[in-house]
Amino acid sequence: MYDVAIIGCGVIGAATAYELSRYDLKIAVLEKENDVADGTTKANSAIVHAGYDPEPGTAMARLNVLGNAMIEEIAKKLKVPYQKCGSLVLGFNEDDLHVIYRLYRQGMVNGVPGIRVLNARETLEMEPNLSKEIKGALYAPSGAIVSPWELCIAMADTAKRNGADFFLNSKVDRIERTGTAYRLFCGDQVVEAARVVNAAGLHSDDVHNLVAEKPEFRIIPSKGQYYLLDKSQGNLVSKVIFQCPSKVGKGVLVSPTVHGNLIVGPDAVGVENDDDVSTTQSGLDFVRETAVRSVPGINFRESIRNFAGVRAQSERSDFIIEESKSARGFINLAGIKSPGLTSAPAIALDCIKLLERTGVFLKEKEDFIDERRKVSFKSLSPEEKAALIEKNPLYGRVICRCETITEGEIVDAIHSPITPRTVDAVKKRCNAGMGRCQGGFCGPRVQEILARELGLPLEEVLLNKKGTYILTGETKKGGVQQ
């Protein structure tokens, strides 16, 4: 028996397993894909927010800007890319000017440090490659930028290094209550546990009528897209840019990556199906129209890919973190729409309280486990690229060009705690292949370090999520053998 149980390994789960795991806790995790942050987590605009957005007295406000200040502690302690860049908010006419002093306002409510309003002469001293018709803008300087997938990798790791167990290729189809313990069912595999966290995403309110008596919550899928540029184009701006806010969400954004890369995006538009990560032109067209209102020199031929995103939202206007009201000791965490992703840390700790609340004793661990070694060869002085290859050799064969990513860093990545079993799963762990060329030089040897690593044939090694065949037989034999 578990004491709890956590549903879904994106961002959120994975940083209430990390913060639950520093107490002597029996901890399961539970993610229907092949590899956590698979999901909403992978597919974002990797921004740390500062947190002037969210109205005043809302849990998104307060988990925001605590958020923010954990991420930048974690990412240092769990080697995590960030980089804290700071963040602009434009204005175009007087409108936006008005809109921006709205959110300054909230800005100085909910706490968040070193804010204030700029006049169009001193945002263009900040950022000359902006449009000159903007009128002023908001600065933000705990504004940043994450790897959010790595952020979510690395705080899974040490959740299992500190011994949270974690079961992927486990959708929870099932649930049964047993007294006041729940059992989980994943196909043929059972997990009971005592307590149960929902962190099941796009999901989760499809997780939470598992067990509840009747729906408490819906989840309102919203699809953006976005344009990933080379790094050719990665130093055009410094900060995260931003357009005024509107209903449907916090703009088309201009931003550095934690990579060197530019991210443009996204859009917002309703989707039906859950998992629908489309590209569309119309999307894509309207993404670059607006983007280039705040920076016109962007080159979007140096776009080295498109890709789209799904958000969790919810009908309702803030986060839900709470008790499912027919099910003890159920925690919902769901609806977890932008900021999520820079809110995680401190919803986890929200999601603590409320298990504490429920009866979960909480003992912390003596030999809790809280730093990361990651080996980035790039990185690294002449003296010592030459003494970590003395010491293992692997460290002196580049598989990624574009990325300069050797493999020894590749095999490290296999054989670090949650066990990536695809191209893709080493690619969110160590840039292999997020480079220009996108994996086309260094896929097939990524492919052949995981087969030999983790012994497997060849043509089991997947590109991502389950099916995604790389090699289905021999052509010398004619093609695919039935």
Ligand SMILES: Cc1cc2nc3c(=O)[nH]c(=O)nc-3n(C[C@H](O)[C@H](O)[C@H](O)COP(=O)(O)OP(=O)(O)OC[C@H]3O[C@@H](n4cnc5c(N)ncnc54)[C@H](O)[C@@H]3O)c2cc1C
Given for the second form:
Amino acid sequence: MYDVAIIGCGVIGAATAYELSRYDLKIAVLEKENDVADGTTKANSAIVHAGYDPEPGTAMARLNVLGNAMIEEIAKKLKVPYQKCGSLVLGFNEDDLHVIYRLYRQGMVNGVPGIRVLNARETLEMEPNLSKEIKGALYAPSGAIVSPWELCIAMADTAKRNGADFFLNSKVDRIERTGTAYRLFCGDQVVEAARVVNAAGLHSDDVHNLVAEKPEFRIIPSKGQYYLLDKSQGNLVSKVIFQCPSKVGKGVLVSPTVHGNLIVGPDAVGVENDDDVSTTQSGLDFVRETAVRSVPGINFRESIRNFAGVRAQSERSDFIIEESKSARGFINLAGIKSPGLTSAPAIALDCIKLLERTGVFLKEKEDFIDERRKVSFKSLSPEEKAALIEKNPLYGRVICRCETITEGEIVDAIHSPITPRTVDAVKKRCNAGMGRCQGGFCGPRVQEILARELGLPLEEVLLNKKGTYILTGETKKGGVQQ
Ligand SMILES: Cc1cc2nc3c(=O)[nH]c(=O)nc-3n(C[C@H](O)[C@H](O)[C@H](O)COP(=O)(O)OP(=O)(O)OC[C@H]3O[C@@H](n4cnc5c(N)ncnc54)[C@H](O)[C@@H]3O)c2cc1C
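Form predicted together with this ligand, following the form predicted on its own:
Complete assembly follows, chain above in first position.
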């Protein structure tokens, strides 16, 4: 019997597992996909928001500011790509400047450090490639960028190294109550736990309804589409550039990424299907036309990928972090829209307080592992590179030419705690395939290395989700067919 089972391993489930694994508890994490960080966590703006946006007094306001500081610490300890680059909200007219002063006041109440309102000259001195039409901006030095999936993977890996059990390909499709505990069914597989944390993102309402007497919230999906541009555009701005927020969200932003690219988006469109991550010409046109208002010189011909992510909004205006009214010890972490990525570690702390209130005994482990080592070959000095190749020649073979990722790093990724079994899962861990050619060259090499390291037939190595076969069989069997 597990003390706590967490359903869903996006950034919220992973942060909860990481923070819980500090204690002497038996923890299970159940994830329906074949990898962690495969839902909303892998498709968002990747911004660690400063915290002036949420209305003062909300959980979002409190958890955003705390989460912002926690991510800086966690990223340092767990070697997650992170840059505290700061952010600007641009004003183009008098109405915008009113919004900017409102955000400034909110930020002060929420406890955002160092924010100030800049005039047009000060703003353009900071960011010369912005539109000359701007009238002023709100500057937040604690705004930052992070690799969202690497943050999730790092926390999940660390939880696993601290004893948490991970069950991938495990969709919870039925829940039974057994006196004071729960029995979670994933097809034929059964996991029993005294307490359950529902971190199922877009499906958190369905998961809650598996156990509750009546629905307590509803998830209303809203899609956001993006352009990811080549590194040639990555230095166009040095900070996260927002426009003034509207009722539907923080609007279209232009931002560098931690991997050196430029990200532009998102829009906000309601969707019928939670898993609809398609992009549309009209959505992308809207993103492009809105973004050039902030940064007129973006060259969209340098786009290397379009993608979409789906927000798990609920009908409530705040995050839902509470015990179910009809299921004792069943904690919902739901409706975690933006700034959910930023708030994740702080949400985990709130969740642990709720679990403690339901009787979970928290005894801190003495041997908690809170660091992670990771080789990034390209960031080493020539001497360090030579020494590493001397020890392990696999670091001397570059597999991904766009990103300079070596075979050594790919093998390290494959043997990391939560074993990646697909080409995209390797990409999420060490960036092979993230560059301009988007894996066109290195994809087959990564597939071969995965097959070799995991002892799998080549045809069984998938691109990403279940069923995404790359090879379906041999075409040449060594002889000419008569
Ligand atoms: C367009 C967009 C832009 C955003 N930008 C930002 C930003 O810049 N900064 C920020 O702070 N936040 C941002 N967010 C919000 C942030 O991405 C989310 O709050 C966060 O990723 C939510 O994480 P999660 O773990 O709740 O959900 P997910 O990452 O979706 O994880 C839920 C997991 O549950 C699994 N699951 C579902 N059902 C089951 C089941 N029955 N059994 C087992 N597993 C199940 C899923 O497979 C999934 O892996 C943005 C969101 C979007 C969509």
